[in-house]
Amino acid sequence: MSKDKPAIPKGTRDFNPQVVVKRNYIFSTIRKTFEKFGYQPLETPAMENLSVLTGKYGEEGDQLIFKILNSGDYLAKTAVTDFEQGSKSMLRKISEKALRYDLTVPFARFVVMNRNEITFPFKRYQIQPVWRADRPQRGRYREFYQCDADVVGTKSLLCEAEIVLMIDEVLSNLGITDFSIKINHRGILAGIAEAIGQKGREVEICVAIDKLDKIGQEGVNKELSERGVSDDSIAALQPILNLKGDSNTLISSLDNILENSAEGKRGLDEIKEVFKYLSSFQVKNAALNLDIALARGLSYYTGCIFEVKVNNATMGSISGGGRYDNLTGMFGLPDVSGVGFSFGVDRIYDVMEELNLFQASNQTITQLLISNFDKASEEYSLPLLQQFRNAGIATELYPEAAKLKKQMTYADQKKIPFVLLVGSEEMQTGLLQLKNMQTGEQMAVVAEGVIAKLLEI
């Protein structure tokens, strides 16, 4: 029997139950809010071709990729050509499967293989695990859920403002209440690159511009001019990363810069007809800002980009997503628009816990606690916890006889918000004693006053 301490592998986590209930109730807030807009259940294999995957989140993400050894003995088919000619040409040998890293290259894929059974425009929504490879720490876990919202099949940016609005509404609902929505347009990206002389390398730029926010702008200059960017076009992409002002400041000053590129002035066009859209709604506590070094390396998205971001939290963004024209071409279904963001549920959690947002009943499943002193009062005890439970109270009745103090402790512990005790008199006039485990006030009701006073709270 081997002697090594039992572990898990890094970047992974067991959650224990309170922490189960809290990350459910995070899940079904955010489940109301996409069924209240429109969106259908979805979900796909934790597993997906290799070849699905590959491609589609650029360079970087691809190595992020957990790769799935083929069965079997999976050197097989391998040489020692294969070996001397590197891990790309080994990897095709060894691999045909891989962890899925996100949500939404799978959904497109779904689309594409269901097209003749789906109704258009599609929405759907999709809460599973995904997986990456990447080095583990703080609010970066190579095991994660993604509560992904996309919607496909049509154009119209007012899908767009709805992201905003669900975005607004989810947080808002979980009790965060100073947060920033980011958007940006690939569009924009790619007029400021034609702008400064780097036509048709937005990608690369992109991926620069987008970590901004961790390494600086002399950071992304270093980074730009390893990728070849001559140092003319990066002393002209400086005032542009500079520019300040609020949204419609930013948008006024674009203009200018854009005036010759017809793929900038479309950017901003399709930016300026989202924040159209959202004069029509009320937003709750979004504070929604156009951010033209918000670049999002991924390099599917084609059009409106979103990053959202807690401010008064030590948390980086939380959410995240944009419109992706092109990504349904790639399976062999050309001109299907989508568009859809997704919620990192691991950090919405991080940001709750530092924020202190988690109430008592958000904790919690049990809702009332029946005490157990003898057999006699277990006995009485028992059609009392068939009715609760009939009435929809979730109840528990402690298993054995034991001292009250022993039982309130599992109850304050288990931070169950009732118990009711049952002991020879109340027994004897029906009357039970309820205490609120948070005030310490006790009443004494009837059976019918017990369901009545819960499910009135």
Second form
2 protein chains.
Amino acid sequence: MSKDKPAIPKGTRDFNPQVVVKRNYIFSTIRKTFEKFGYQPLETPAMENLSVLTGKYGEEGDQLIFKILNSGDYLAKTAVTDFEQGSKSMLRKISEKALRYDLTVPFARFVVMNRNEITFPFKRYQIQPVWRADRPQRGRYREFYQCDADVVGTKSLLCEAEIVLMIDEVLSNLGITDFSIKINHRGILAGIAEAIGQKGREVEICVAIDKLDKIGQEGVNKELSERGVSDDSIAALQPILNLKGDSNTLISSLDNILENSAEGKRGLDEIKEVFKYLSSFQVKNAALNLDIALARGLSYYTGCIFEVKVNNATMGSISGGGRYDNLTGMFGLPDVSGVGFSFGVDRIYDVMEELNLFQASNQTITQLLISNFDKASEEYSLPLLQQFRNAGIATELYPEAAKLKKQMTYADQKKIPFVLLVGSEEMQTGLLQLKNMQTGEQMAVVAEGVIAKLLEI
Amino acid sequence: MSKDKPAIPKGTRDFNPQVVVKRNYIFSTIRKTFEKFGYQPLETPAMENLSVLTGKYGEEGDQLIFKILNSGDYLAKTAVTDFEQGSKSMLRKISEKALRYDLTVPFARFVVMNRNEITFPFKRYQIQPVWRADRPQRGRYREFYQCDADVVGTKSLLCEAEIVLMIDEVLSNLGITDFSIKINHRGILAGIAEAIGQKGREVEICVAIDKLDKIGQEGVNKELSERGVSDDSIAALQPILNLKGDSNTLISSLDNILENSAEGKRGLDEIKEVFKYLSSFQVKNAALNLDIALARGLSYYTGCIFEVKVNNATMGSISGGGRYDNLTGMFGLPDVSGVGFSFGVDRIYDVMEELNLFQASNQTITQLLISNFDKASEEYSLPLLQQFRNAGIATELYPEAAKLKKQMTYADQKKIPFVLLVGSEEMQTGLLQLKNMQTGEQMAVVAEGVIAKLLEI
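For comparison with the form predicted on its own, please write out the form predicted together with a further copy of the same chain.
The next block holds the full complex; its first chain is the one shown before.
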């Protein structure tokens, strides 16, 4: 036995039913909101051609893509010289496919392949696993789900405002009420770079600013200096990064700071328009804050950027996104503007566990277990079983006669809230004993009473 | 552009929103029934250790498993002698993981790994993709979904009866009403082998009988002869394979034929008990027929076996399964009896298309599109948009001012059933024009009327 003891690859997980049920509750909450806002589901294959993925995630990303060995005699087209030239060189000869690394590149690939059939603006969501050969650690897995929603083919800032509304609705519906949505704009970052005399160097500056939370002001300054930003510019940046106040106050300050930057003004105008859209809507719980230190690493963003943090939980951002102007350019289709965002389901799950937000009703599948004492009680129960199921109640009959204790343990383990006891007396009278597994209470009811009681809950 | 023209690997598919919505309708119908019968969802990783999968599907199966290249410098531990020994020998050094080939082996692996935490009987369902390096052809893909439900840890034949009920409920709920469920038992096949003087050789005989539909009686006899079955035995088999009549008639005939075979009697007794269970239930549409030519290829079945065929469609079996007594034995845990079955979703999808069973309501996501003529109509519409969504109506506001024709095309393509026209007159009166996209009818209603109309549908 020990020799064959099976295991799963490190960084991957089995999700047992208790966990799947809770995860599915999150997925279905997200899905419902996406659909309510007109986003439609797309699914792409787990395997993509290696050529589609390579070069899209930087050199480090390329290393982390899981490659699939060609099937059959994969060495057939290789020579010993290929082997001698090493892994990288040999790869091209023995692998043509790889596992999806994110949902963004497959989406861009789909849009380009189907651009003549798609009606733009195209609003799609996609909830599928992705795979990365990262070193596994707490909260980082080699297989994990992404939940993306993107709309491409419109520059309307209504889409940005609706992203805020969707985040607000999903998190509120999950019971997460104390959270902040940070918003910024790449144009504002470009404008700031210009304002401090570093026009065109906003990417380097962003990469440093992005680490403000992690390495502090000192660390950021050190990094900026190492990247060749002058001391004058670094000094000019300080009061800007130190700006305090609510979004309106910040916008007023930036109106002055960015007055000579076309890019900066564009960014500020767009941020204002997003806020204006939102003033027409009622937001449930989201606090939307302009945060000029928000940069987000990914270089393909060109407009608004977002990030969401739960205030009363020990967890990094649980959602983020932004606008990009050239996502499909990587496949030769330029000028398709889009905006998208993503929920981190593993993190939302952990937050909900931490805040104890999963309700018992999110975790129940079977609602009623009918006990099985002997052949007579089993036969008596068969039509009841069907009657309850026909009424829409998920019901099980314990499949064999067994000790009551064993059947009760079964109900406990599956978190079945009610057990129906059908003994000889119950069969004679038709009055069945319905036991509430949480309170221990027991009541005598006829079959229709069982249905009424369970549907009422 | 043409140089970079992206494509997807052969044998894989993108599922566009129109298709995903219809597939999800099938999945959710299946899921609802599984859960109503007390089956709980399980999810296992796409990647399994190669050692878990190898040797479980026969030599041919091993060839069809997609192997994943070790990450990083995968040649680091290899020498040129490994290369020279060829693909098979080299594989062990450069690949440790592979893509899931079915859901049965991962399930067995999960049960063995978690046997101390699981409460038996363990009823699980699993709906996930699997990958096979088969040659792609019509209806055969390299990535496809399996929908399995299994219960392990009980020998109760109530489980078999409930499988019939689940198949009946799922197909009936999908609108498939003319179908047959064939049932047989491995014990009956063993008993027949014994009765014709070929005791213990039922596997060879089954493999041949299994092809009856494809190669006919002559072909089967030829194959039996090639496998060394004597002419006497083949002659004795003919009247048995030719038995006609309903299940009760067949059972009576078999009572005689199998009277000297313990295995045969066990099989027959179990089949009788399944029919007895079913006599306590109302079946909607399923015709359950004992079919002694049903063998099913997989050798791990030991009890009842099933197969489902839609009578009025050009399609092979869309569901099948059976009882096994030693599934977890492959991982060192013997004597765990179970029974399971599986729906072929791709085939069910094709049948539903062929029989035109998808309703428009299965295909709608957005229910209402609000037109966008100019900034004024957009601003007027923003609170309406939220009001409709709050009422639970999936609503979109076209994100920018555009020609009406373009917006109508958008609604058509997305199969949005209603469009709300908000022009200057409508804004003045508050009477909005609600257009039914299917009938072309238009009615003037206030916002609350729009909600009432759409909720009524």
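Residue numbers count along the first chain shown, from 1. Heads up, when I say rigid core I mean the largest set of C-alphas that superpose within 1.5 Å between the two forms. These numbers come from a predicted model, not from an experiment.
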Rigid core fitted, is the C-alpha displacement of residue 132 between the two forms 2 Å or more?
yes
Using a rigid core alignment, state whether the CA of residue 100 is displaced by 2 Å or more between the two forms.
yes
Superposing on the rigid core, do we see a C-alpha displacement of 2 Å or more at residue 31 between the two forms?
no
